[in-house]
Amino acid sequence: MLENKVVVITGGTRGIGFEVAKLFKKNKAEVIIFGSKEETVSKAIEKLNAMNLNVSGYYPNLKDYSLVEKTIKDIIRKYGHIDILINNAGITSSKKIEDTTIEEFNNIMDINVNAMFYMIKAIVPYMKENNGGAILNTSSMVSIYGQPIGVGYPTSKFAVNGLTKSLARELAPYNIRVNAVAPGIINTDMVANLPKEVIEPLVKTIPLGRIGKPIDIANAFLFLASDNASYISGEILSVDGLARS
């Protein structure tokens, strides 16, 4: 489905991003994963190589636009174009507002929103030159319903939805589609670290009766990245087992 496409995936070393990298590579894309550290990127590449899924990787500080821009230029020099961007890097918090420091809140916004903007800003000029592309952002079910504790994460994901819908309008004339996937409760490290009092009440609201798997989200990304979704832009696709707050 993605033959000859060059794909950049932030947060691609584990969880949803790693599953997306696997699935996209199986669909013949040229996959480049971004991670926060050289060690984690190297380990992820080793795991994928062991599956005969050869990818490359980088570890720029996504909070530094100059480093993001430099890395994107390096990728363009190597591959010639970037067709698909998956903005998946993100962090969360489950602290009460009185326990959340200004620095912690700002860091969530820096990673979940500002870094996403930096990636898009750096890549869009090349997508325009290449007559189009697809930008896919990881949102969350909490961007629609909020959550009972940890205000920074849902705040950032509300911003992701606004960025997605606005850029879909702005970039449509250039044949650049912008969509987001809003996962529900997915069996990842991030969810495993949340307290039971946050997770258990949410699971009870899911009519399908289970926590989602990373492949459930990867399949949604694959659809939106492919030509099967060529007439879809500005959508926030919920993949949550019909979860409700």
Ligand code: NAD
Contents of the next structure:
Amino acid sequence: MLENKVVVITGGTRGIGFEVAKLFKKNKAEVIIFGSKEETVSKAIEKLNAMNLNVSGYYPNLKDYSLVEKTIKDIIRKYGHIDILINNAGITSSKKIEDTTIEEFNNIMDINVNAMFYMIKAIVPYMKENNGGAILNTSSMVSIYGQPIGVGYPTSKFAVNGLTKSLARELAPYNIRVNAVAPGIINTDMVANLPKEVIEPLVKTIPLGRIGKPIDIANAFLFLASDNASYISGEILSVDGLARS
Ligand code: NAD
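I have the form predicted on its own already, so could you send the form predicted in complex with this ligand?
In what comes next, the whole complex appears, and the chain from above leads the way.
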């Protein structure tokens, strides 16, 4: 479904992003993964290579716009164009407001929102030059209803939805579609690190009766990235087993 498409995936070293990298590569895209460290990026590339899925990788500090811009320029020099951006890197929080430091709150906003903006700002000029593209952001089900603890995380994901809907309008005239996927509870490290008190009550509220798998989310990204979704922009697609309250 993605032949000749060049795809950049942030947070591509594990969890949802790793599964997206796998699925996109199987669908013949040229896949470039971003991670936070050289070591994790190399390990992810090795794992994918072992499956005969050859991808490349980078590890720019996503909090530094000049490094993001430099890395994107490098990719353009090598591949000529970027067709799809999957803005997926993210961190969570499960602390009460009194226990959340200013640095922790700012860090969540830096990674979950500001880095997303940096990636889009650096790539959009090339997508415009190339007469189109697809930008996909990872939101969350907490971007609709909030969550009872860890306010920085839902705050950041509400911002992701705002950025998605607004840029969809701004970039539509350039044939650049901007959508988000809002996962429910998905079985990745991020969820394994959450306390039982947060997870258990949530699982009980899932009408489809199970936690989601990374492939459930990757399939939604594949659809939204492909030409099958060529008339869809500004959507926040819930993929959550209906766990929305
Ligand atoms: P994960 O913790 O397994 O993976 C997170 C990814 O983000 C990793 O590849 C990591 O390298 C990257 N990352 C984290 N901090 C970074 C930093 N400082 N700089 C660069 N990269 C960094 O988590 P996941 O569950 O795969 O989460 C992926 C996305 O899905 C996140 O945006 C998350 O908010 C969202 N999400 C996850 C769930 C879930 O239940 N797992 C639910 C809703 C939304």
